[in-house]
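Have a look below at one chain only, the form predicted on its own, in structure tokens format.
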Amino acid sequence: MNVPIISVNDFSLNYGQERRLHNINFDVIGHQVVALIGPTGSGKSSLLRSICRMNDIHYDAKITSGTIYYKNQDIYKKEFNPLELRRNVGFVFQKNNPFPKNVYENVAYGPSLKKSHATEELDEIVKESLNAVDLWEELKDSLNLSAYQLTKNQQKRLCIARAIALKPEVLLLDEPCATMDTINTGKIEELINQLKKNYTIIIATHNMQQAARISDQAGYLNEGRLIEFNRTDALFMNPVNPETEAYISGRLG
């Protein structure tokens, strides 16, 4: 039996007054892509948030009721390290946000911090890091270039490098082809599946076909509820909840 690398245990979460969340339970196997489907403002981005611990720098955010464990670890525990957290469940933004730095500082900043890193160490987890995102050979006599000079599709692989840099074991792409053409959704996805082999995913995303294309096990939040939470074929061909099959076929939007 596959033990969980994320578990959320009846999560609820509050912005103020603002019930955000609500009882949300569902597990994460290792090595799979989940996908959060569901509607603008479905909680889908906090929940993500939540995984990371992103939203301790929300002044208003609270936890109401359950928790999230990593590998059987509470991680709101007052003991547990978020820093340490965020080192193994990486964190890439919807809009892309590039460091004001040049390509090779982007991807070399984190592991830059650790003073254990020598020079050579550094060039190598640079290049092992663009190569895992396919720019290695597009900028490997660019790494001067500034991050700002790259195109979207670019910027947004350099974010999943940087995220990759510190050797996650867990990667949390929010809306990661929003605004993107078909083209580049389609690279980014290769690459969603490319990763996988190293890397347990789970992606924040409207595009329902993006979705059932990509990920392993899909969930449907609606009002910061999670509705269904199944395998994806069984979520997209065969779902249980009426309210899901309605979203599924466009009637609930």
The other form holds:
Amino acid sequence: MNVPIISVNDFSLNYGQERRLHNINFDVIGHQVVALIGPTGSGKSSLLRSICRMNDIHYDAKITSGTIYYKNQDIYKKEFNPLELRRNVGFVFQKNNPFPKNVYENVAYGPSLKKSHATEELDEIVKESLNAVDLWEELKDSLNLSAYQLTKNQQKRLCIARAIALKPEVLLLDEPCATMDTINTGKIEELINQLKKNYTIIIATHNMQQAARISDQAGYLNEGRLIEFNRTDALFMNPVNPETEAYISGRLG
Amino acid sequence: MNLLKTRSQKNGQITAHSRNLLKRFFQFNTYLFFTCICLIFLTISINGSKAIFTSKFPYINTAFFTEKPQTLYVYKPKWIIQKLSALEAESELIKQEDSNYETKHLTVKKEIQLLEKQLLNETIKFTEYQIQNSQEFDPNIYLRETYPFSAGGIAPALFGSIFLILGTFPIVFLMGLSSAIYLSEYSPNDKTTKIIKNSINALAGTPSIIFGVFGYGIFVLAFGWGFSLLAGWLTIALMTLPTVISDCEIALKRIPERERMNAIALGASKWQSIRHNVLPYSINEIFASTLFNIAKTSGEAAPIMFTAAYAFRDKLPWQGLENWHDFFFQGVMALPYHIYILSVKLPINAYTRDMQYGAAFIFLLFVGSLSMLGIYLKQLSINKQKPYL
Ligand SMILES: Nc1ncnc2c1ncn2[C@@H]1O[C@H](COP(=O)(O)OP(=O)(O)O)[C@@H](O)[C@H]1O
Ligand SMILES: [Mg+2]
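Can you switch from the form predicted on its own and show the form predicted in complex with the partner chain instead?
Starting with the chain above, the whole complex follows.
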């Protein structure tokens, strides 16, 4: 078995006095797609944000037990640099939120944060990133179009491209298809399948069919507890926990 | 059933009617206020333009902007004054006797008007500078009156005000911006922050004279700076900051949280996220608020009266400095204080009016254009924020 790239270890999280994640345990192995399923409010976003330490920035969040490892490093240790972590573990928000800038600037933002690149270098990064999300052909002639003028689907891809531009190891996608129709959902799923070659992906979704289609491993979250975590086919075919079974059959049936 | 219906209809009509009345009432108040403002501005502009514009090229009375205030010496022919007072006494008598009042009174009144015109024409005016080169007039024939500050120009006050504003601006802008950034972006959500925020809001309503006295006690006396530009800058800045900080905090808060998270998720530091994704969209507004509020506070006489402004100083701020740092420790004249002195310490008559209205008019233009610039910048900033709103 490979060394897990992300390892969540007895992890609990409070917002103020309220405990929203309870003793979560699971490992993610490189170049796999992991799906986190569960109803709204079950803590999927909170868990994803915890993995890239987005929770300790603006929210009143506190880790109450356990920790998370990225490549065997405790990311909640004092001396650990969260800025570096976020460059390796990219987070794509549920809500499309491109910068109010043009397409090029959106993609180039991350890479140019740390050091200044030569223009050609940056051009190349932008091209690669947009290519990776199948946007290059569509947008190569309108790179200075405002990101707000793109379609929703394009914006989502742009946000993924923006994260990819940093060449991360892990991508965290928070309900990427929440507001999309089936055609666009299919396109995004296709994209995830492509990205899998180069990245480890953790995707939060409440769409069970989607989880079944695209993931290698899946976890079922409910009210902040990870009820079951297993290989996707195992989880969906014969769930061990009756709660999981109820949820899955309720949703599928 | 039918009865009910008609009654409710009637009720509906009454409400519609009273709503209309209410609308009229609100409209009336608005228009009344606006008319008053226009009247004030018009009076100042019309009377002020007489002092500032001339009928000959270059159509502007340049002396008004380049010269120091001078005393005006007026020599009035005594015989006209005597005749005038005699006529006025006569008109009083006519009023009391009340017989054939209308026609008689009219003729006297006309005579008085003619004489007054003659008096104006035959009165000889000298400014302070001119009088040194001219002979005295016979005090038996002429009555001498002197009006301080009513000749010459307002240069020291104008430049004093400009320097006061120029120095205050960077202090307010930097302090306001950094405090607002701290309060909006960095401060923990705790009691101390709450106390600070509430105090700042409360300070915004503090009367300006309090700041003036405070500045006098601290900067002028305790620090020993005397009446100085520096003391004036800091006093005006202290007075302006509460409003600017609250304004700026609101401007920063208007940028949605996700814009910051967005950058953080891409590996930006907190400061980078603020600098790249918050400040560019609110800096214009912050600049505008600074300008707008300085325009307001620099128009107050109270805070500078005790800290920076002299009633009269015949040097311009850059004249007669021995060291470069003397610049900061010199008192200056300032327009609001100058206007206060012109209107409170002098009578309002044909000889003082020009200077009074002229100074007020220039000050109005000065403050008005700063405010307009502020409003324009704010609009620019709002346009830039449109994607968020
Ligand atoms: N910033 C926050 N502050 C306080 N409570 C939060 C915050 N974010 C989420 N929560 C709460 O945590 C729980 C889990 O939310 P979330 O992680 O968004 O779930 P999901 O993404 O599965 O819908 C919810 O009950 C939500 O109200
Ligand atoms: Mg969510």
